[in-house]
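Coming up is one lone chain in structure tokens, specifically the form predicted on its own.
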Amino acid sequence: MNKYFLIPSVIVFTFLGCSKNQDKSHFLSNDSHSYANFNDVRISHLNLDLTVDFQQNILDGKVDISIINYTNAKQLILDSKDLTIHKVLLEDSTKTPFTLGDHSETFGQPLVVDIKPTTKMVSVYYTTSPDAEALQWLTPEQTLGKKYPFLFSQSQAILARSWVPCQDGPGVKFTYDATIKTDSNLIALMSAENSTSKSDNGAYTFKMNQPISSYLLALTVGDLEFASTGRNSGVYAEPAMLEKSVWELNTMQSMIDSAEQLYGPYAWDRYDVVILPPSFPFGGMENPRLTFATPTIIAGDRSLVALIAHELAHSWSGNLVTNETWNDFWLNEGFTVYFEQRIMEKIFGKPYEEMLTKLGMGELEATIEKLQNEGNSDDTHLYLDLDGRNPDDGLTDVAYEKGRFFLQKAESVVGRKRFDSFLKNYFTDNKFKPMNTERFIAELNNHLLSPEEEQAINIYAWVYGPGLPDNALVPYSEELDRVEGVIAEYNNNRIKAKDIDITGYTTHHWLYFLRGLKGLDSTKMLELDQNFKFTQTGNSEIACDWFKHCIDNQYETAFPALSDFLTKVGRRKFLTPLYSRLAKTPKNKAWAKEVYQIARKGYHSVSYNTIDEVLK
């Protein structure tokens, strides 16, 4: 999308503002997902002052926006979506003209503010829409405690503009502080310095001194309590969930310590996690200082804590060194999965890491096959072309797992010691800066690889080519190879479910087992369920993979539990494959629509926008 096509006047000012000898050291790549003129005028700091209104489901107040005017431009262009703009003031408190451009369903609309070449700050007074896509407002009945309402935000990828007018591209970094006013029975938390207890008057102040991107702006408000898990880590959760959460996440401090040993000091002071209600659409969101996490990771056996290692790893890859545009998304996620793998290996041992890696390869191969079958082979490249599309389209296992296996390939060629030294310097040298794919490849070639090593890795095939290159490493896991033998025996009817020795099985063993099953029928489905109680499992990862088989084999005994799962869980990773399978037959699609009619109100927009398309 041409970001200026809605307002031709912007082009005039862009060119008028540029001098022949202009310093371009601050320039960022063109971002087709943002209207902002960030190469002319750029945000440097936000000061938010907002009131949380649970009666109307709105945020109301203002944001003071400090700016750097590189080109003496006469307009500041911000991203906005469904915001009501009441007025805009310059720093001398005088009103200044502003206009809102044409509205795009995906990208919102540009907010164009008249400024002077000397302007250092503008104040935007605004109100969010009750339907702001970034914000989910929960009634008391939708929370665990059933007593108070709840609010949480999800700004990634381009939803920050629906609750704060800003330059909503990942390459633009800024500091912020905030005042949030809410009900005194609730606590407000942000991706910033947080209180650990409720205030008497419901007012909270926040400060984020390290520069972040807009997609990392985060706010949650609810009946939450805090407990420490270590020197600079802790957990927030609803009171009834707190004890279980602390037990589940007791390795958080050792994760931080292990990560620092690998790639340098943790730059964000504290690392806390807030366990959100089930409607949170992702597994986790790496908001600085305060990871937002789904309650589906509280499995009761600490088997799903790799998600926390992943979000912690983002404190280096993503939050510290950030993809410059969403086309470069793999630089955030590929690095983070690789880093997560290293943390898990350090804490839980090599066999555990090998299981995660082999499962990851299976997920990647399935994603690549699906995309290629749908005619979307270009989306199996690491570097993407998302122009004109919602950047959520690039949020697939390709960025995560193909990115990880690319880095693993580089490590195998140069050796772990050299690769770790390179990555540690990479994070140190580029901290609090954006990074794009082209510059990262240059970093690899200039600071790590010999010509022979570059050739051995075949960077071009990995980054700009489809699918998996021929030189991809083949993951090995002795633990999962043991399961593979069981799968072969069961699929070929040489053993019954009751004969399978499940001693020592973890979530990862079960996932590999379920994903390998073929040729099931109603007899086998019943046999598996009777022996292993899959329909009753409280583990969401196992439940999702089991329900896929239930749908494919019309095992209707499990459909009430499937309905309950779809109604109570809002995580898009689980919802999308289940609804997609249900949509394949008229009977199941009709059933799914009945469930969805009830469940949709409990989903975040990130989830229901996807499922709306699946069931249309």
Ligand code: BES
Contents of the next structure:
Amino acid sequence: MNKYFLIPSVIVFTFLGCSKNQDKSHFLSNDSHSYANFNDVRISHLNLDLTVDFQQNILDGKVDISIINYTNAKQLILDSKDLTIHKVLLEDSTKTPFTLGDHSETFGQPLVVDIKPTTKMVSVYYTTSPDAEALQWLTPEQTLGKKYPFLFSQSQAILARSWVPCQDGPGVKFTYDATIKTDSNLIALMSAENSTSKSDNGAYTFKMNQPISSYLLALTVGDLEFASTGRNSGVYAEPAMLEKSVWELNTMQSMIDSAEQLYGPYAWDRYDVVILPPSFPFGGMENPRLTFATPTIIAGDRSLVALIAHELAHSWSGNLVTNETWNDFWLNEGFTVYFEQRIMEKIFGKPYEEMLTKLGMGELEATIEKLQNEGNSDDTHLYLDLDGRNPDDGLTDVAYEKGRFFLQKAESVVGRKRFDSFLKNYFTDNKFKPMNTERFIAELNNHLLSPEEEQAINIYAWVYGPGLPDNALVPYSEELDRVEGVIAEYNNNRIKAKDIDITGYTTHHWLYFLRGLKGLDSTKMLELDQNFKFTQTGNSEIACDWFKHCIDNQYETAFPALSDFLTKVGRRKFLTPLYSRLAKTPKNKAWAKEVYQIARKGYHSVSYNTIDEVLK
Ligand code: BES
Ligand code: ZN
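Having seen the form predicted on its own, the form predicted together with the ligand:
After this comes the whole thing, all chains and molecules, with the earlier chain placed first.
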């Protein structure tokens, strides 16, 4: 190339480089669940300064939002929901105009802020609504200690916008700092670096130096105490729960160590769990550095700790490598279930893992059947089309279990050694970045699979097709096969409940047993209850599966216990199937509505929004 040619090309190149939209490396896929203009202006850091007001059930204060303006945009568009915006300032403390767009029931409102091309930061002064959907404010009576109020947030999927104006799509990542002021006898904890004891004045500061997505913003405030469970792990719980929680979660440190052996270093420094009041609407939520968990996993026999392995696994799949939009949700959850089982296998052994996997397949088959019967076959695809819908609709066992069985299929085709080394590199190469389905498939094809292997797996059938592909592995569990035999005998009336040999039955045997029972009647219900005391069980998973039969078979002896359960526990996974079954007959529906009238006050919005629909 001669020098005369070089000169103009340098000029052209420089010109292009400066013009709008040339460098697209930051580009994210369109996210139909966010109003934010993140491909023009992107949030890079938040600095929150909020006061927690338990009198009015509001958060009040401001957030400084640092931005990168890729395209010299004149507006920053944020997501918001039910926020009162008092004013917005630029970094020179001058006020800047803003508008709130039309309100959508599901997505809230765009908050459009005028900025200059040179603006590096805006400060939004705001107050949350007492009905902010992410937040649940509990009265002292709703806590274990009955003395102090309690607050927790649940931001996933698109509820962060109800307590922090932000770009509320999972592809956008930012670091954050926070100052939270609350009552001096309470502790505030976030998905960040936390204190282990209460401050004198109720003020707490937080730092999250690794970039996270908005759905991982989290806050809880209450009378919580801390106890260590190992080198970099611990538990926060209300004082009366702390000892039991530490006992139950004694495998936490070894879970972290096992996970690191599998897929590389833990990127978040500490891993703690906070045990929340029973109204927490999920089993667990993987808020970075601080998993939020339901107290229903504290079963007294350590039988439900797979949930911790699950939330911990999200520290890689989800928190490190994040689904770019909610259509890619399986990349978070399918990977996490796969990873969870690997951790469980390492700590509790293969037979234990096999039980979990077989139970998972049962749940998946039931979910696929239900979705197909309802005409929602498209929701049985791994890659979802949730555009215009609440991303909550994608929260089914398909993302979790079909996702896991897909990865397990890939593992079986290439062998565990190659699969693990692929996954380890995948997490390292993509850490702190969003990932979408298409790019993941490209990663598989470019870094792992031969064309023959690709054909053996049939990626397209798994990801873009309905139901369970026929090449899925059939889970095998000697433990559960033993139960299978018993179920067959019992369902065919060849044995009585008292003849069932339950030696060695654990929670998972019981769940399998309960899920396999067919053709029950009142005699059998009574006999089962008398022999196995299901109605009195303290294990929430067993209770839920038992109560399903109680409703289906009108076993009213258990209804007082069912009513207590529905009133005390706010975990949506339990509530939805129980209320749905009750809603099937006018009599039970009327009874359910009575229970719900009282119980609803104790539920988080995630749960009452679902149950309102079920009972309407
Ligand atoms: N991240 C999810 C919870 C979630 C998903 C909340 C989507 C809101 C929207 C969490 O990791 C989870 O999957 N929890 C499960 C437990 C798990 C063991 C399957 C739950 O809460 O039941
Ligand atoms: Zn999960």
